[in-house]
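So this first bit is one chain, no partners, the form predicted on its own, shown in structure tokens.
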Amino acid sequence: MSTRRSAAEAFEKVPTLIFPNSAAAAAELAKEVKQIIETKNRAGKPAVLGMATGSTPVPFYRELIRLHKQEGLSFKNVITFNLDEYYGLKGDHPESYGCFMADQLFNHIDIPKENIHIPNGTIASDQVFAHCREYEEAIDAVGGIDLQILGIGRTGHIGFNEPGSSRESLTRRITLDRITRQDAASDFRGEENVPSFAITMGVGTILRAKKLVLMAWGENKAGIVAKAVEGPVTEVISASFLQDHPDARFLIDSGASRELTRFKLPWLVGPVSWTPRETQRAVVWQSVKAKRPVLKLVDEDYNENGLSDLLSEQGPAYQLNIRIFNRLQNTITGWPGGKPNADDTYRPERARPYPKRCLIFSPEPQDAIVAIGATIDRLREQGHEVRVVSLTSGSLRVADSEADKFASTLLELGATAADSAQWQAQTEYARELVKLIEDKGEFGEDPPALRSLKALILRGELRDAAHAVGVPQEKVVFLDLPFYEKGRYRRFFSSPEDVAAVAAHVRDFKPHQIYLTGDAADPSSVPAIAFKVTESALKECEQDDWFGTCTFWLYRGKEKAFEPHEIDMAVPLSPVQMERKERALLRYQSLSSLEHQSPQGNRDAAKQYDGLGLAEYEAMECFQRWKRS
């Protein structure tokens, strides 16, 4: 795998290879692992691999399984050491990393069980230190790790080496950062259920590996990847220590590369093709850097910040500023469905037809209302037919406590009813639910009856939230795609059955507008899989009569928000509309802390536009026109 670097990579302090998607990167890395195994086999030695967990390595592990099953790659002479394990979880806990590795890789290849090493999350507290020392000694006894696989957390951690971990740190028990626990909340059905501690290889342990490869996918990782690759080496970001390793690389997809200088500020590393989007990016960046509105930028601002080529090609500054200001201004519209009987030359959405049929895709039941609830309200107010489609049931995100509360209410109603005999069936159902919850334990797999109830709870929440933004119950649809119902987080596999269900619904509605999300999400997440399914379904509809007149708008959910130069439509929101959206969000009992912060993200978007010299609004929901590949 070549790591030769170009002039464009001048700001990068560790080789960073960029792939079009996670599958391509995983295939390249798996090919290298195959070479290591075969080379070691020829030398009569075992290959020693350091393994990572979480959603990031899932595509890589699937490719290793393919190599084993289809190309005969054997793992009989491979020894593995996992980076970490939650402290306090038994090995058969569905969210333990021991269970994860068995499910994602070890159960599908021929690696001997005695060759697998994972920190023991149930070791007695007074034996943790000795266990960690023994883990270090086991690595040294086999000659060290040949290739260590890494992911990166939002805090910049590798393994569970949270901010503050030193370069010399060894395998140890560590307290997990609040952000790390937030990110794991969906896996554990609530942040309060995420363990507070973990056992992890230390930074020093990791750096002793002969080769290090860190993988990262999606725009949510772009900011921390840039800091780790281009920023100073610091204990605040343990991944930055890879800069000092003689054979370390980052393998990332295009989404995770967005904040690297060669993509975010390409004019600082070489010639630029000044497309309209690139020009807008540069002017917005200059405005933010100078802390002045776009219309107040002067020639010196451009010349002193690497933008003299742009100025000579499209200047002077006054004319360039006005052109970009007008372009930004034209993204703002209070008519997301198009303004009827108006000149739409400079509007994001066309005026006709009116009214429009607007299809809002929500990967899980909360996503659309959380991200664009006020726009949905606006579309409905302006007379358009709005249909909200939850692609999945969302049952995996509902805590047992919510199901238990429902069962308890049924039991109480049965006990207090004047004619309790009429409630016999409901009472028996409630008792069955309580028993199912007790029998499966705190983190056991939900049996079908319990999962069905949790889906019904979220259906009610979405209908209630949609009603709060003006969408009637009959306009809320649940597709319950099979990939979700048959799987769980990080263990999803879509199929033609999923695609057919979405295509059939779209063809039935024949929309003029489609709103969707997930294009920038982690590839193994629900939004990303739902997006791929929807993309495939729309491809099947390309020859339909309605398709050619349909517009497609991307929105952001938990992913990184659009930057001003990426926005094609910004819908301004009044204080009253924001209050309505916030009231709608209160109808959900299962929102994460990040989802609760959505209104603040809307207000931050408005502040960005205000800083560029545009009108000051309370908040904004922002969209990008989807130009399908």
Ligand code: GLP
Second form
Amino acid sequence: MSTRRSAAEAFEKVPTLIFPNSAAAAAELAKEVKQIIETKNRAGKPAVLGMATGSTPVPFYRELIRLHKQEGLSFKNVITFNLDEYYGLKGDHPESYGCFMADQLFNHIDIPKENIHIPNGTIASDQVFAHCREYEEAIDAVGGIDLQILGIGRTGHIGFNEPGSSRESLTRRITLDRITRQDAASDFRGEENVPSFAITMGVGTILRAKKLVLMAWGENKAGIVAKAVEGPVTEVISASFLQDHPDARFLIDSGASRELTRFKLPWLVGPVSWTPRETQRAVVWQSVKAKRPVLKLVDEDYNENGLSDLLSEQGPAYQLNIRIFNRLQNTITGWPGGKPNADDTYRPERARPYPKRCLIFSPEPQDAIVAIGATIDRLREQGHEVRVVSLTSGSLRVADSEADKFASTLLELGATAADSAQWQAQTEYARELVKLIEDKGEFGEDPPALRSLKALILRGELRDAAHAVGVPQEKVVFLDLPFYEKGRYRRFFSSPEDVAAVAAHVRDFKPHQIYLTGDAADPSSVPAIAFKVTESALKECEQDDWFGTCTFWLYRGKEKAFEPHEIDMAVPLSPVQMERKERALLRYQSLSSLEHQSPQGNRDAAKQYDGLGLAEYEAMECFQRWKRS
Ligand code: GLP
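Can I get the form predicted in complex with the ligand as well, since the one above is the form predicted on its own?
Now the full complex is given, and it begins with the chain already shown.
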């Protein structure tokens, strides 16, 4: 753990502790909570804890459960208040925060039911106001909250205090922001199913707690964490109000810390060891800041922006610029599998062996084609053997309406076929599916038959999309990893079974190149879990003959895109290739438009390179060499 350094304090307005991973942070916090419980109980008082939902607190809850089961920590004298609850969901809906808390914590510890408080999301509209007031009174009646746990939403909200929530706001019903609903879309299989309202403690309620601890994991949170920690206190980002609390802290992992000044612009905070990556970061930053290409930067640019130290070590500007320009230039290649018969001294990938066996891991069926479809296209076109492996079925993403469409088509086919008698079994199956969809209602769990139909729909779409970038059906493999089949979004657990399935597959293919994503994602997300599973599987293969000659390339899917200084290979796309990729993405009809966003990211990457003074391409797919630990 690295604690806040004094030089960073100029930027960070609330104590921010950075841990190597979420488990380490969760363990530390759980230890503190144990002490609070024991101290209060010794004084004959209950400990009052404020609880949060979402994927963020899950590792913390797991640790509390461990402390209960293995170290005898009792929750008999603990009272809890949850931050919020969706409004309008049935109490037994699996996505209700009541169910979430029962699953993730309360069912596994000895807390008395009457000590648990969660806003009631099923209360009649005309009673909401009174209910909220009673919630506030209940908190005060037990002497206030000793420690309030918080996560942070992409809008910067705590609880569900969306932008505009005032510092004084109390428990109330609010309308969810569009971004918040989009973020919850995969939990509810489509944005249209996400409730529009919630009941949440107010900012004022939260600030009354004696201690506040906000946790955040993964690069997707990095931007909003930096704004909340370093930016002004504002109603636009309710987490920024923590700056004004006398005992508030942020506990974050290294991914979520990336946008803090001490990491993003370390030269503004203290001495820097100028590794090639840091040097490249500084030059790129300077170019973006000055809005001038790298080769046009002059000594004054560096000197006036805190980079005189770099200049004295590696200057003058002219030489530094050329070196970095060449390094950036060398990342660009139209030959992601290496260029046969060419000098590859400065190429990102080696020429030999040729052709290569290239293994592309896609956490969910859409991820790889969305992120690196054009590279896949090129690899195959350049004679390499490409295999696309979808690690999970992705079935949880498919909306009921899609399944209904397929089942209804099958029904109609049975009814209109000339030999309809022969369609009896299929018709029965389709009828059963339509009924399953009707019976489970808007928010029900998918029974296994429905889940497998949804998986098949996505399988078809991936095959179709892969075909559109030239990969034949038989080169698309579906591992349907068990962690996904057994879980729900934000609550997945992997097991050795998952690792074994991936290891067996890699061993069978003996790749020369592996493309994968998820290293920087929120640790509870599908890409991050798939990444961890793959990482463990690769560890098992380390002694295999093929392993030593395999190269590993990271790409970015839904995670934050690489910045230019992080890129080791940039594959440019012509307008025609981009169109081809976009056409391939249209094959994913069952997914919401959000899943198709990457082409814009590819265009932005090309613009960035252009701005630095490199060639102007239509778009780029970018990769980082994975240095395995
Ligand atoms: C919801 C909850 C918040 C939570 C946020 C982030 O909006 N109301 O309390 O912090 O989601 O969720 P996650 O932790 O899954 O990123």
